[in-house]
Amino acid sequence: MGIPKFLNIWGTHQFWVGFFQSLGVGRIVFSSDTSEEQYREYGKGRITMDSCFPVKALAGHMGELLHKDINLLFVPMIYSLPSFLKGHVVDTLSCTRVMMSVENIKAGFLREKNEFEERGIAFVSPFVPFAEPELLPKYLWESLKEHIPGLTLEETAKAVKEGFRALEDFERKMREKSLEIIRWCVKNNRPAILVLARPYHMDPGIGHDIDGEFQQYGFPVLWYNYLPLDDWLLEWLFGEEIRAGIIRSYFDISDVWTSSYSSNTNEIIWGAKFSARFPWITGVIRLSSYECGMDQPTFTPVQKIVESSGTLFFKFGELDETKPAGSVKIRVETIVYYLEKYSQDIIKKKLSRLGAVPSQLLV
């Protein structure tokens, strides 16, 4: 089984690993990290003309794992995701242009040939709605069931729990990290840096390792999707607003944010709101791929709610295939500047507009 390691995976694999290991798929393989030599090797002459690299990307995974012992190459076509944001929300949904990348970029690998067919390998693209769970074992049964002998609904819907019981187990260890990191922050009164991006850009190949540059100043690194989401931390962070009726829930954005369609979007949003309240989070880092229509309408938004408490703010737009480590080095360099120089005292104002620290974060 191979699954490549782009876009929308990159928030939800272990779904997939505690998936397909409950149905006994002997071996999972994904591809590499994105990088110049997959893209030129793998992908060339098999991309559409899209302005979205990420999505170009994938011709180079799926062209990498055709290289593999592998006999199905699951691709899945995810049209809404899982989302820690419940309750004043509207949609959950992903960039259509990601979603539908699968048929676009399958379509180069049959243009001349059938590649799949050549190497004996089963090419599986199921429609996938995790914000609606209840559908996801038909959808899933439906395109492995001539794939997997003997293969019944009843066990997909198990190995469905079964993935979700791994993504939740992995993202309740991942929040627990981060919050251990903020004790750190608190008991050494030491700043962290928030990024705020879609989760693709974990990958080093899309991202440029940009967050990996301020782990070598000595700064914390937090990614939103992955903030700590206590009860006692959210009522000190939020409590005020929901009694002042200015918000619903902790996790209401529609004070800021109307238009509430994406999932990474919302979190996005909401991740801003959480730094510009947090105090040891006195830099944000916004990173976005070149032209993404997701992400376009968001930029002034978020760097207002980041501005108006003070947070330092910085943007790497329109990030894509080209290498800028030079530019990318020296841009990090100033902004390290900027943050030793005013990080203490964003601390102590942010300090001082919220109520005792909680006794949790001292700990």
Contents of the next structure:
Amino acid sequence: MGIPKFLNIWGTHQFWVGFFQSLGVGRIVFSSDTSEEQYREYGKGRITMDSCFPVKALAGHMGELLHKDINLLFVPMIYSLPSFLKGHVVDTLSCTRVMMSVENIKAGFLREKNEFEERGIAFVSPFVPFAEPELLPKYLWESLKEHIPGLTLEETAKAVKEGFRALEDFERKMREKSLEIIRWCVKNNRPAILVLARPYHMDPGIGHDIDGEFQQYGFPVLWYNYLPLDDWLLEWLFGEEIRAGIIRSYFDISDVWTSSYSSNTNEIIWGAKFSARFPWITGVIRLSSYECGMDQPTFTPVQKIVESSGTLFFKFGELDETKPAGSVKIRVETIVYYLEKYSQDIIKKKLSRLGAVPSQLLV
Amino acid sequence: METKEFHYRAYRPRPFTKEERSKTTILFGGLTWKHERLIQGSLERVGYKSMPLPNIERQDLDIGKEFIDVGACCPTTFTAGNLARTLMTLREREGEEGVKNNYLFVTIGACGPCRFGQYHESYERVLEGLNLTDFRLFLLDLMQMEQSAPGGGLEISMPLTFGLVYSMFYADLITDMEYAIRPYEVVEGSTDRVVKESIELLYEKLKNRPIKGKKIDSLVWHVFTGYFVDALKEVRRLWDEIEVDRLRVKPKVKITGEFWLQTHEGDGNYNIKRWLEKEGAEVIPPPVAVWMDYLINMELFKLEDAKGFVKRYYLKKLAIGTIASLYRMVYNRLRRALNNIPNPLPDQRKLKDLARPYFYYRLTGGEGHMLIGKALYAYLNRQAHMICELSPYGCLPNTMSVGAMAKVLGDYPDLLYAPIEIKGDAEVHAYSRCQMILTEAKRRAKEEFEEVLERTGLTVEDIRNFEEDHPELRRATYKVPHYGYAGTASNYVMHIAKLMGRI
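Could I see the form predicted together with its partner chain next, after the form predicted on its own?
Now the complete complex, all chains and molecules, led by this one.
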């Protein structure tokens, strides 16, 4: 089983591992991280329309897997996502380009000849609505039953449960790790940086390893999608606003964002709110790819949410396949200068607006 | 490093009260002048003062870029710029307080993750940029029959919703007539004149329509009344007077694409429909009604997928299926009043099935699978010689279905397909691309016409002679049936041949 390591797989990969392991699939092969080489060697000639680079890069991932020892290429069309904000927002949909990317890129592998068939590889791309858990097994079963002999709907439903369990376990561990980092910051009174991006910006070929550059300067880097969600912490940050009737829950973003349809966008907005309140996050780094239509309306609100609390905000926008390593390094150096200069003031100012630091943070 | 305020809050419009209705004008826009004039009639009937935004101009793109965040798609930039231009003009004329108190802007959205559901975020940047954050901007949900904005001043009731639906149907049907007739009009300008007269007549009908009931009774009246059909019969008499020459051989170009761009008539899409006509084509414009039909049917398809998980499945299916049927029934009744000259709405299930191998129907956003379904439907049913797909620069869903068309073209290499990316400021490039495909479409239209003449054994002179004895054939409202040819002239020759007993 080959799975391209692309787009929404970055937020759901543990689900797929748990799901296929439960079904007894022998071996799962992920494609490599995105790279210019991968894109040029395997994606060239398969791009049928100009789009953002994260979508175009899918061609490279699929092409690379066609050269690996696999029987089945699994490229899900992920329509909606599991999200910690579900129930607090209107919907948890994927970016329309991201969910549709499979149909677009697939066309590039079929227009002249069927490259999947030619290599003896079955191509499977189920429709995946994570927000409709009752329908998820049905769609997965319908697309996989031809390729996994004897597969039943009941087995698929059980595997979906296993998938969710694996994803939840992984996310719990990641959040525990973030909490550990946060506690270290509190203990040592050191600032941390929060990255607001899409999960696929963790892919070095898409996010250009910008987060890694900051780590080299000794700044712990947190990602919004794995922030700790412990009640005592969120109560400290958001409790007063709930009691004032501004928001209905810790995860309510309606006070700052009224169009809460898109999962990643909603989570980015929530991450911005978290960063504006949490004292030891003194700098926010926004990453966005060239042509990201989902991010575009959020640029001003996210910046304002972050900066209204005095937190430093920096944006690396319009990221494309070209890696501007030199200019990134210069920019990171400048940002680091500001972080070092202002962080302690920011921590003090933000602390003054909150109640006593919870004892759980002082462990 | 001074902090302005501790926490940022989203824009919330101050309330609009019922008492303010009589002295406040509702601004709205986004459709053609025809749709907007008729919407105005519907709003006025229920007591609102209203004013459509001016038609989109090239300068709106530049104004939009000044105010909204970088990277916006072409429609957002144009419409945000259009709003900004309007507010600036009003401010100059009536002062800041005048704009804030005497006007408000209403837009629709809330249909999902594409930018369409987030237009208001960009409009809010316009208000900030103009220092008009007290100006009221309301976002309404496209799929709600009844809703109200804070303050109770703006209430969308069933009678108003149905008025808006008929405004959309009327404007769509007149637009269909317009593009089917203008390329063949004998007296230049006669179609444009009749379009204006038709819209004014229908505006009066909508403005003076009776209000019968508030809920179910309102629905029943709007569905079964003869009031709206009778109005179109009056309109038909205006069109009867236009003389046409259907022997002009023209390639038929079907317009598809992103919702705003394909329905728009102005600088926002380089006036491409008028440009195509000037270049000798007949255009099939896309009705707004197709998109509403798509949204209704998608609910039905989703429900069918969820069979087994939905309580009262058959009852729900019956309810949505009835709405879908009534929608089409009303549209077809109105078409009949115009002698079925306007095109019927395509069968949504057929579009879905045609697109299925290339684009999964549940991938919603923009027009979803419809772009592919429509292109294939037009090609396979010989509805048009060429498809011109208008795709806005920076559009999220549209680019994906355009890309998926690569496989369609692999399977149907004869399909003439011109995907045009519209940036708003690169018309030469767009025209040039379109021109290349249009040249081939013209050749096909000519070949098809010659083939029909040969098949029927008729000459143009024979047809002219026949027309002299049958002047009704040259009326704009004369319906020529479809004989399996894309071109109007070819079908016309076949029809004459049939009337003459040649086939």
